[in-house]
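Only one chain is given next, in structure tokens, and it is the form predicted on its own.
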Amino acid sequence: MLQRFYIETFGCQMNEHDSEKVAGLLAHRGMVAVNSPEEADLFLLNTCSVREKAAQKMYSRLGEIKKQKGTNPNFLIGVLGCVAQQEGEALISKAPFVDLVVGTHMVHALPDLLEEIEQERGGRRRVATDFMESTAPVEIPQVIRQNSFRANITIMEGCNKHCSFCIVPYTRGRERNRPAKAVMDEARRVVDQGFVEILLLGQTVNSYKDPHNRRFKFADLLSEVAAIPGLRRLRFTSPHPREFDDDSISVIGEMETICNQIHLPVQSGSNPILKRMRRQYTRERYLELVDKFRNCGRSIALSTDIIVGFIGEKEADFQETLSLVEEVQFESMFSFKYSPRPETEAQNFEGDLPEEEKTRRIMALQRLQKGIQLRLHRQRYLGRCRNVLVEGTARDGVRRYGRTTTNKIVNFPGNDQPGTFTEVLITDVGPNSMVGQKLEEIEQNQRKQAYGTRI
């Protein structure tokens, strides 16, 4: 019998939060975990397709994980997530040492699936791609967390947008919505439990209603998710800019539980190309959803995604991202250079830019947005006070690092256990990150300087 699995997870939130809900499931089924596919009966693969490289990065690693097979004929070789879903039985074929392959909306057979494997073993594999049916995801009440002060939660899964480029609503299927009452069970229960932050998962996270009464929206889940009493913080992710309505923005203005930093991916700056990416607003309406933010009652530090050498893209029209994002001034970025995905309707366009060219825009759009974070952060952070959510040991190994609500990495020295606060005085910034320095500290060595002088 199986007794003790590993789980290795590439992409996104969700895919780190399934990953969790997978270990659950083993557990349950009364498997350990281990700290090294090395010492695994059982080597599971959570895998992103949304950029052409992460599957890339699958098949590689799993070349290195077949090795494994040889030493041990009883070891079994997963794939679940997205690439499992858009490849199916495919996967087997580029793969065949792969046992089992298990879409995402299968997650929640993975022990029966096991348990067929187990009674045919040498038989034939798994493959489970199909799409549910129903428009609530599965309930898998046995997450295992791999995080003591951060709770995931799934409030809903899919997307209906079908942007051009995109190939999640073929990965994940439509929206399917969580009733509120689970949602706001399971963020009490990780309250009570300890957890001190909450962040609420989602494909088009802000398009969320309750399926049983479609009135309650995104902006009555977030009130009544941020007023849990013991909750420190609230965020969310990923939203798309179309679903956000005056009543999320009203929302998230007046609650100071939720951070006050908001990703909104833009993608481009270019009305022609946000229309061939099918992206449902203009350029002109995206920032007037910028304004609102600005406006909403307290500041709001603004993050977004930016795809560069979309197929058809043209100099002025790249011009035209470089000029909104010296408008907006985001405070941090995540750029991309297009690659095409299959069953995206974008695979099909003609004109792709040569990869030189993606290379130089990346690389000024870059250059750019790393001296309007520099300049954003000696402004905004230098010599100022900030609360931190302590996360961890720094790279460095010796000091510990914790993020702000405005998701800023600051590192500073001490010994502050993970999941505690503490105020920090920002003593010096790169683009990237801060230093910092203990705001208690600083004042007990003032109060030393000044005994010292008395005597």
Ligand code: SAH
The other form holds:
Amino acid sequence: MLQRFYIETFGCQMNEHDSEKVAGLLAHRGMVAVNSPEEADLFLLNTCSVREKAAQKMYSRLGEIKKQKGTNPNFLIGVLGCVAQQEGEALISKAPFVDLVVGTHMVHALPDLLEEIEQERGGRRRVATDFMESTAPVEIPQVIRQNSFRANITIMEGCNKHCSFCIVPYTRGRERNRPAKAVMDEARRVVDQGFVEILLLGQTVNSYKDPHNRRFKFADLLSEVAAIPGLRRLRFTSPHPREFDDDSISVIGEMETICNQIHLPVQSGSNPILKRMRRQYTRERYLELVDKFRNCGRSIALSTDIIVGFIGEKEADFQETLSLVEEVQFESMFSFKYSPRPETEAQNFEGDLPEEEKTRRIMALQRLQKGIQLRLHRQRYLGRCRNVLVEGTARDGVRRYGRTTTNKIVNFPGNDQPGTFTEVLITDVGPNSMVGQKLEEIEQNQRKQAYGTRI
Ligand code: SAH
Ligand code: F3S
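Instead of the form predicted on its own shown above, give the structure for the form predicted in complex with S-adenosyl-L-homocysteine, please.
Now the complete complex, all chains and molecules, led by this one.
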């Protein structure tokens, strides 16, 4: 009988949350989570295939884990997530020591699959990668959350967009929305439990529609969740620029609970490239959307994703991306070199750029962005007070760190509990993080200086 499990997660926030669901399912059948693979008798690797590197990383990690089978003959290895979905049976031929492959739609079936394996005692391996036909994902009875103050909540899964570079529609399937009632019940429950932040998740989160009432859209859900009494911060990821309607922008403009940070993945600044990518917007339409956020009544920090070196990207196209980055002034950015993925439309395009050229472009882009971030941090944060949600102990092991509503990391001396809020004066900024001092401490020091300390 399997008792102890360990889950390792690669990839995006949806994967992180899928692992929380898996942990819930396993705990539900009486298993306990352990702190290292060595202590476990079930090792699960939740994988990512969005770029080739991530998929390769999976095989090398499995190779390391395999060794444990030598010392523990009952040790089981399972692969979950996008690579599991994509490779299915083929994964077992490449890594024959893998006992279980569970695709993105079959997570809920994990307890039954384990039961079958246990009953057969070392019998046949299990591969479950069917796509469910249902319109809504299967509800998971219990979720074990990784942190005690931010609750991830799935509102939709899958993607209908088919950007020509992206594997996600093939690994996650078509859009499936969760009923609004299920989302609201979960959201109210986590707030009752003391969570102060909610992160709504979906591959194109803002294309959400209630499967029971298609007129109930993302804007409606967002405003209902944001209004839950006791909830302090609401985030969502990842939206698609095309799917932001005026209703959702006005909800964001009105509801203070929604964090002042919106992720707007642009991918490229060049119209011919955006068209080849099938992003369904032009540079001009994207910039109009940026303007709408700038004028929505609150100050919103924008972040983005950019791919450099997409097939057919000429130097002039790349310059268009740099000029867009200069124009928008994003507060943060994730940048990637284009990586050809199986099944995608772009895999059939001719003329993948040389690796050195992709490297040159990504370095130029990152250099530009670093300068922008440093300048924005100086202008918008240095010398100002920010409300910080404390997350834990900083990397130095001494200070605390937390996040502003704009998702900036701030390190500061203190011993505040994770999940509490504190006002921090920003005293130093770098391109990626900031340093501050708690306002209450500064005030205490000032009082001490003004009146002296009487003993
Ligand atoms: N649904 C989300 C996540 C998509 S994958 C969204 O629309 O933002 C996350 C990011 O990975 C994408 O925004 C894109 O910038 C990058 N990405 C996706 N496929 C890629 C590929 N083949 N090569 C390089 N980067 C890629
Ligand atoms: Fe991928 Fe485009 Fe969907 S980036 S997840 S196909 S919106």
